[in-house]
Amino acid sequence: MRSVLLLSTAFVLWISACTVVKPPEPYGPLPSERQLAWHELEYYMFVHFTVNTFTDKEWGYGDEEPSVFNPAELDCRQWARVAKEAGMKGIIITAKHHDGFCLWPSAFTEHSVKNSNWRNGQGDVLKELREACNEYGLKMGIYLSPWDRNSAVYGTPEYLTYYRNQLRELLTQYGEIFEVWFDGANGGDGYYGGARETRRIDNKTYYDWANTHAIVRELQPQAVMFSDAGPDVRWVGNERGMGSLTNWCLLNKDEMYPGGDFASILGEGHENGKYWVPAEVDVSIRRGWFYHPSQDSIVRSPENLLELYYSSVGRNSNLLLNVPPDRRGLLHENDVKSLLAFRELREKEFERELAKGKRATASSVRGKKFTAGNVNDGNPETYWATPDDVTSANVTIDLGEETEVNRIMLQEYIKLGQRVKEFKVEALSGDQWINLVDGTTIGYKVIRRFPVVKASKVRVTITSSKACPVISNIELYRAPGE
């Protein structure tokens, strides 16, 4: 009898093991570990700072005397403190802009801080920024302009050696770098060591980008690389702070290169792209990228910055907000005031989450580990999923009583790919379902606004998906002011 019971128990366990539901298979291109870490940063600071700050220009010609660079009160700790207080996760600095002036004492040029009056020629802005970022727990990134209007050898093969030597300096002397930013402005008129001429290059082939990228992979394997074409992060296609409502993290980048004519497709990406290359929104808090005294009174308002947040982070993009130091070497008081007030507005928008822990049900569930309750359990590693053959389904969150709602946040479990093509959001108000949002892509995160509605339930329907949907997070809010 005992042996029969043991056999029966073993049989039950065997049947149970055979019926364990497996997670969905990954679908399409997937983000790398460095890209996943980048997605989670969401919002960080751009710092445009060079001789232009002192000459009141946006693009330096390359003939500026190093002595013009002299920020008597430079304080990178102030930059980092403000970034931290503003809720930013990192700082990317223009280590070298198109004028060729280097904010670190490069061994490969005299056109750098080592020949300025600042710190008696002994200063190093990148070293001070590294220390400040470490102190305030921020990531640090670098911008190294491919175009150099100062270099006598720009446009020749010799320049590639020069450029890569400088890149190696930056990637070996300043600790961990989270992003390397490659600009698309390439070639034109410049000083070029005194030649004062126009030099054109074929920006598709001249830089031999594959071998430049290999240096970053070798020296900073966790850093993402940004340019029009990635390879890790792409430009959104404009400098207005506008992400696209339809925003695939996918891109067919093989024929793309920095500075190419691709702006019209970069916002949406490619639905069937072969590579994971998500979008970054770069925009300035002022009209210009560098500091100009005439713009002190026209800094973006906190309300405008909040609009930028919704049109960037709220549209599956990261927000890189430029805040240029002034001639003292400090972030201007007007910029700081706006940044901190923006954080207050943002915190009020998302002060009280309404969906967490509420009862959630779904029209279709893959299995016990993939139930609807995973979308509002506060755990980003759990998700609701349907069987493989179900690509249209809905999940409903029961708020328990009629509750005012006007914001929704949605996230896919992107470790398994970006899948959703279309979705809609409805609310049960009284005894009627009211349509609130019609959307397309989701990806890492989307946030949608709608007029205040009193709802007892909110239903999210995935109307079209490339494979079974995997939704990791749904949050609901009642933002103020409406």
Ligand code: FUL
Given for the second form:
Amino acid sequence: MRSVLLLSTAFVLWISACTVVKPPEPYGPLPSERQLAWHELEYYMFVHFTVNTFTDKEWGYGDEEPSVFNPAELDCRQWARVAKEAGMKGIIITAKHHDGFCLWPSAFTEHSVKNSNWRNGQGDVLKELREACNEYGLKMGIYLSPWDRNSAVYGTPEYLTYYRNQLRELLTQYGEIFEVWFDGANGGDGYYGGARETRRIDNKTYYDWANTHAIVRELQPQAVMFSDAGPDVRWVGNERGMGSLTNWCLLNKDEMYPGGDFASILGEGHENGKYWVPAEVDVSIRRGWFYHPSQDSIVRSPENLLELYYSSVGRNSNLLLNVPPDRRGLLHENDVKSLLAFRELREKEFERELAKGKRATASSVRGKKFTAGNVNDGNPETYWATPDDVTSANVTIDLGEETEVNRIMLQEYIKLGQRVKEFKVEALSGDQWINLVDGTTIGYKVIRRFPVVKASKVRVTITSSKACPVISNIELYRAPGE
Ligand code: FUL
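Output the form predicted in complex with this ligand next; the form predicted on its own has already been displayed.
Full assembly next; the chain just shown is listed first.
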């Protein structure tokens, strides 16, 4: 009798062990560790600064005298303090723009700060920025323009050695770099060591990108590389600050190269792309990338910056906002004012979260570990998931009583891939279900606005998904205004 009892207990234990529900298998391309860390940064500063700041140009020709670079009050700590106060997570600086002037004393050229009068030729902007970023707990990134209108050897194989030597300097002398920015503007007229001519390169082959990328991986394995089509982060396809409403983090990057004509594809990415290459929105707070005194009065307003935030971070993209230092070497008062007021606006926007801890139920649940309550438990590591064969399902958050709502934030658990193709959001107002949002992709994060509604319940329906939906976060807000 005793052994029968033992046997049946063992059988019950065995059965329940077999029915422990497994998490969904990852689906499609996945983000790397470095990309996951990058997604979480969301918002950081671009700093365009070089001889152009002093010559009032956007693209320097490459024949500028290094002596024109003289930012008498340069203070990278001011840049970093403002970035921090603005809520940004890092700063990416143009170590070298197309004019070829280096903001650090490169051993491989005379065309740098070492031949300027600034700090008697002893200065190093990169070093000062590094120290400032450390002081304020910010990440640091670099922009090293492949196109160099100063270099006599631009266009020949020798230039690649020069370019890579500079890259090595930047990646070994300035601590941890979180992002390396390779822009796609390439070839044309320039000074080229006095030749003053037009040089065209074949942007598919000239730069031999694979071997340059390998240097970044070797020296700074945690850094993501940005260019038109990645390898790690892609351009969003415009400089107006507009992320795409449908935005796949996926891209068939093999067929693409920097400077190619792909802008129309880069916004949406490829639904069935082979690689994880999320979009970054780069945009300037002014009309130009560099500082021009004539633009002092046309700095983007805090309200405009909030719009940019919704059209970038709110559309599954990171926001790289350019704030160009002026001729003193400081961020201009008007830009600072706008940035800080934008931070306040943003904080007010997301001050009143309504969903956390409220009762959540779902039309389908994979198992106990994957219940609806995981979407509003404040833990990004838990998620709601359905069984593998269920690709359309809904989750309802019960607000308890009629509550005014006008914003929703949604996040997929992207460690398991980007899955959702279409969703909608509805509210139960009185006894009527009202449609609030018709959406397509989600990805790392989507934030959508809708007119204020009094809702007792909010229902998110995943109408179409490549595989069972895996949703880690849903937040609801009542932002100021209508
Ligand atoms: C482009 C450059 O040509 C612009 O000057 C600017 O640096 C922008 C961010 O990237 O490729």
